[in-house]
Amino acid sequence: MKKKLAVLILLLIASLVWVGSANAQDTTPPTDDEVNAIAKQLFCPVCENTPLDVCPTEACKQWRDLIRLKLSEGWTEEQIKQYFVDQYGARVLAEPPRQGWYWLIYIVPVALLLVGLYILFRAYQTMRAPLAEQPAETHAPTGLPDEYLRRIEEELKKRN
């Protein structure tokens, strides 16, 4: 009886291992949507500024097929993207990684926007300042002697 129970437990464990390994091997090929979801996040290394999912070149078709193969082998999206980065550099990524010098791509535009808004705010404040606060201009130039001004006025009257 103990032998039969041990064999039964052994068969049960073997069947669970077999079912588990069968579940791990998904034999359905990846769909075009799954391939394009990853290809959309990559740029063609040959064509400039063209996403991999819409690039018509033969090289991009081969790369999409490579993505399909990697997906069928069980690779994750991140592993596939890292594979392309290792092969062609970070320029193939549609969104630069948020690490190292690439942080500048995210920080500099925001910093420039804030500086621009500050400059506009200060200019607006200056334009709204009342005229009374601004120094009044005199009509007569300062620093000229009164005698000199009197002679200029007399000359102007003579000519009229």
Contents of the next structure:
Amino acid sequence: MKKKLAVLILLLIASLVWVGSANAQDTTPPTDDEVNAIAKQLFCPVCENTPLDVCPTEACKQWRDLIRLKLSEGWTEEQIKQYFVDQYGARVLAEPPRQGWYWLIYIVPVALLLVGLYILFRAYQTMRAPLAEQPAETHAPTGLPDEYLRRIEEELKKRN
Amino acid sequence: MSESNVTSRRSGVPLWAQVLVWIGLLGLLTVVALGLRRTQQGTVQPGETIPDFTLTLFSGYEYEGRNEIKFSEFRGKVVVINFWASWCKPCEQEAVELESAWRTYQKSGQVIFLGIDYVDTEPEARGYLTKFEITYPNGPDLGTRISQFFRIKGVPETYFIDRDGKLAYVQVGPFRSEEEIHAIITPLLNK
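Which structure goes with the form predicted together with the partner chain, now that we have seen the form predicted alone?
The next block holds the full complex; its first chain is the one shown before.
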């Protein structure tokens, strides 16, 4: 009976130690790299054009601390980013979300590039086309250019 | 060869593409112009009617037990809207004065103070409110929608709105004394 009790106590202690070590692993504070991995995807509206991971202001420091806090609470990267969007608007995201009007940011530049390429292509075609057709037009029996040529040739013959 | 054919071959670009390019260019210029205009406009100007907006309040800083208020429900009262942030050092200079002024007018029910916490984190914001013993309704500027409407340039900024819902005065930067606050509110109460 005593042996069973001793084994039971040992098991209890061992399980407590195991649980304790597991808890200790869970509460390991997030590293700076983990915080910055998320921070670099965000921009604070106060300091425009400076990513959060390198922004030196007090406001941005608080944001990084908040990311650290959320990570330590077990939040995922997506949850944290969504929290910041809910709090401060989608403009805090380095990469705007692919939804609603934000699609224009992705579509318009590509569309403009395609239209530009098409215009260049057509312009190139136009530049080449008259050169190919020029000889045929030069020898056309009628038309104003030929009349001019005839008169010029006459003038040249008179002078010679 | 007809004249239209000659024209289309000369331009090299179909009409629809030309129209598209011009529309795109005009659209781009419009967006740039609107952006520039907005930048140069500054904050909302006195005389402008403030349209309705909703403010979610921090727990412990509710208004009559509610954690969400609409600006329109304060029509008939003088409204003082203060934009602040816990990371803003100049905001600390006026925090005590604002709270003191609020306590002066609170009982009359003729004036309401609203604190709007701009681009802040809640733990630090709460610390700030506790530190300066602020009691008037306060809440975060969710999505920075309210500050974008007021076109604030920074914090602190304080907006005084008369009983008709029209902006009467804008204070950019901190108040240096409580008297400055009273000097703006008193004429609005007597109006």
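Positions refer to the first chain, counted from 1. Each form is matched to the other, and the largest set of C-alpha atoms that superpose within 1.5 Å is called the rigid core. Here the structure is a predicted model, which is why all the values come from computation and not from measurement.
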Report, to one decimal in Å, how far the Cα of Glu153 moves between the two forms once the rigid core is superposed.
-> 13.9
